[in-house]
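Single chain ahead, by itself, as structure tokens, in the form predicted on its own.
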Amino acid sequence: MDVLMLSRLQFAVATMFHFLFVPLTLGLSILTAIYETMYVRTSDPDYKRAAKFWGKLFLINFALGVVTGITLEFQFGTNWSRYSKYVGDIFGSLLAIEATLAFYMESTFIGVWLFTWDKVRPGMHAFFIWLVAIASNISALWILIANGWMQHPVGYVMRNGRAELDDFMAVVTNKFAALEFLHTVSGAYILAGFFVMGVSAYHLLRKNETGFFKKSFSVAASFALIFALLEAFTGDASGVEVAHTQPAKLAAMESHWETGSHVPMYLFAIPDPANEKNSVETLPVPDLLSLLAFHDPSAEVKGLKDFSAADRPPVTLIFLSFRIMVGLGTLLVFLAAFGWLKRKDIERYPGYLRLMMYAIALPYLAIETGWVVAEVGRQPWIVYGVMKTADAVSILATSQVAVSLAAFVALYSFLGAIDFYLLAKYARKGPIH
């Protein structure tokens, strides 16, 4: 445990901790609005309840979203120093416009839509609410767009012994940051949805609210379904996305060791990285990892073996990380749909509604091993092709790192149980009548 390895740990877990909290705070901005713009549109108080109930619980899970962040990008001057003198004239200016436009703004008319309520027509008081879920998706957009130039570095040139922007425009309309937005609020929305369904399946079997609960189920279950389907889509152009641009990513995903064409794709293998092979290969289908890379049966899919070891990501891990990832995305879309469809009875299938109580933890799930997949699956790379994570980290003492790890995850563990207390608390509460 050397200072690389205990930084790299600890800013895995401030980004995969901060990741509980932001995903649904995403979601629920744009939910919460949504019930609300059905209120103002139907005048049924069921809505403005519903704008309110959701709304307390996404103001929760704000707070300690916003405490996560802010100690996470403190980290890029203590613990990776050397990478903020490399590229920071790049990846500063796109974290300054995060904060100065889209943090400050929800922050903003977080404050003005809660103190707001009848005081303002309701058409207004929706609008504050758009304006909040509006500068949520913004701040996501702009922090993904430094995490696209991360995998995808455009835009620079190398000047002065560090990388400077070159072209802005280039790295805002970078492809893999695009992709990589759609496909993590994707994401964010399906796993909104799956806690207001979650939910609103515990109040349904006690009884409770039943009208209530259906109108919140039902919406979430519509917004659920649309966001799986298209979590799909964007996950399959994410996949060709890689295949051009990180293909050492792309083979460990697949445990994929000899380059080749026409290359078929196992259902089931186990890697052996130590003898570069899989120690078991069955169920294969021809030509259907060439398919998925690159929408060409015949297109030639380079192997691990065309690396060094040195420039291989951890093959064990991508590959099961990445399976977990598809395996649950895919079982959200069977859960999603069958919710959509039964949404006008939905208080008939007990049975279903249980599993939804615990289906919540699902998408945590799903989004926290594609981030294993997105950040670890660039390893050795901080910065791919540009910067290696070794010569990124800042010159520190052994003990201070651990130290202050240790410190993180004892508040990180201490935050955490008081925000899922609150959301669990006044989750079950319910609405206020």
Contents of the next structure:
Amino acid sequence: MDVLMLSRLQFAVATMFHFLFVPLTLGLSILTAIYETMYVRTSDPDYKRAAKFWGKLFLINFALGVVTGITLEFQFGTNWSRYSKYVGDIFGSLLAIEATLAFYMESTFIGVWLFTWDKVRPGMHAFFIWLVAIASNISALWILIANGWMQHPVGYVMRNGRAELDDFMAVVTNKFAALEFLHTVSGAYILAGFFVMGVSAYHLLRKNETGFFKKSFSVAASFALIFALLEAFTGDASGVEVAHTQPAKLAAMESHWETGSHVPMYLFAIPDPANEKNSVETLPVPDLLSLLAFHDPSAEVKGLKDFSAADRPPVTLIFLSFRIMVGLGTLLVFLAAFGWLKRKDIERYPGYLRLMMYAIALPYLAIETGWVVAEVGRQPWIVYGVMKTADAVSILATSQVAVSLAAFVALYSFLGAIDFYLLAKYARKGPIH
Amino acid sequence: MLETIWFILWGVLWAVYFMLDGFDLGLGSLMPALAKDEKERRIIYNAMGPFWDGNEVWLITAGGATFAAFPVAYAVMFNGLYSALLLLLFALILRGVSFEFRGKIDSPGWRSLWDACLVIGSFLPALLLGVAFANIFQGLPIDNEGVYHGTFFGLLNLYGIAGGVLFVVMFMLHGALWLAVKTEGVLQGRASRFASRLWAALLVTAVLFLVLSFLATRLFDNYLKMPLLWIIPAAAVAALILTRAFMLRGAYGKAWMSSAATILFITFFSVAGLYPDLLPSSLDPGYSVTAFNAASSQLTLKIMLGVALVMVPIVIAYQTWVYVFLRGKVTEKDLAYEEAY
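What would you give as the form predicted together with its partner chain, now that the form predicted on its own is on the page?
Below is the entire complex, every chain and molecule, led by the chain shown above.
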């Protein structure tokens, strides 16, 4: 393998691992803040215990999210230095804004929140966790504005042999980025909702602290359902945006080869990229792809054959990832809806509760596959239409990157296993009396 | 003009990072020497607990500001110093998780594992940052394309190692003083005795480093051109002397602040000597990456300056508030607190 492929793998490892922790941080910070606010409002001690219990799990998860986040910033310089030089004028500033606007606030007030349960009034203490929750979500906003710019670059001019900022507001108000943000945070909230529902299900099945966990479950079910429904809308809007801005990605998502209008969607297909066709495609729904991509049943949808083989992303991986994401997203709506409808006596549905324990894994899988669609689907571009990934990589020896990749895999596996173990241990232990 | 302002800001961000994270990196490195039992180790963890994460963000920001204002410098530095920076990163990762993981399983072996991670994860970054910056001061082997022609072990030259030792000693003194501020009784006494020895060590290392800087770097060129700049090293010396004076009076809070000022002025001293270079080239001064040939567009520099002028004071304000609000000593009562480390 060469430096390019190793660097791509290393980035994939670092990002996908980082994103095992980020969504729960984004969502569980808000849920913890909601529980603590309910405590302030109602003085019900169960909600204080809820804030402490879910807050503890939040922190175990948060630690790895923070330390693995630094890796990403570093890697743009270490492994993608030509990218950094070429687009740093825009991309670097977005990362720096993220740090000053959000990361300080998050990292400073998490410590304050943790150490001041008995030092400040309850309202003030709840305010601290809200600061953490808001800051982590602002952080996501700026990171996704940066990623949105890589997906659909706007507001720049080519000057002095690089991309230079021309219109800051255009970069900040990039519609692609806005949709990405909404889709990503909604996904994160769903994940956090399922995490809380799943852990609560474990205890409800064991009749442990039923009152406590019903309260947690009920809030989480409403939270997850709202965002699972919203996710469908932002997903649909994102699809339309991709159809307009990244036609090759859209074609890969559907393994759609021939340009045409009134394009159907095949409910079952097996891509055969070597022969530029699908080896199997059945169960067509007439006009559906045209309708989904452009909200017009007669719209023309570009096929992969319109792009030279070198300009196509890897079809099978994207096609499969997209199907998994959409399938899981749909399933999550039904699971959340059932939980919400039966939230008043959810302990009477042990089959559902058992299912929900295992369903914690599903939003993780949906989110990771979603990112595969977004990032692998952008290939061969690192900045769509502006810079190829192959032109972005650093000047390094293969051995350097091979060693660092091996070190990342070893360190991350070790830490990931420990974090998973600790999350499971403290989730099983339940709240303190 | 904007380039110069950003050069100064760049120096300030690194200086504040060294000043803040310096004490927790130093205290982490010193832990095996300072703490004799589990209770004392926990006091040390809790003395840094609420602060280390907010401190480390200054590193992210210093890196981010380099990326935003001087993308070429960011690219050349991070690509060139690949192995050293990834080692730094791994160390910081291990340190970061040790706070969260250590107390989560009640077993001495488990705790020793994370204590070791804290110590290595604190010592290695202090050393590597010193080695990296000393090598930057004396010039990196970079060509006219910004391609780095050195090796990782090439960084471990005499001046590089002197820089590493300087950072380690400077941070350890800063950390020992912090512990003296945050504790009382036996532990405070021990921290204070260590601080006295470290102060003497810092004096020797700093003088040595200055002499070596004179021999190995071009840092003094700016001082010969602009004698007014000598105020900066003079301030560093004054702060160092004040540190000792306050220590002798048992005024550890003021001693810590003087030590913070020492770190700030030592950083400013080198940054002022470096200007306008960000990464001087040891192959040919003409290949150096400077604030001018590495800078972002005027528009980006302007917008980022606006962001920095608004946000950095706000950050400093709330971080100062946190330090003041959580200023008390860490006692056994604090260890009984259910969320304590």
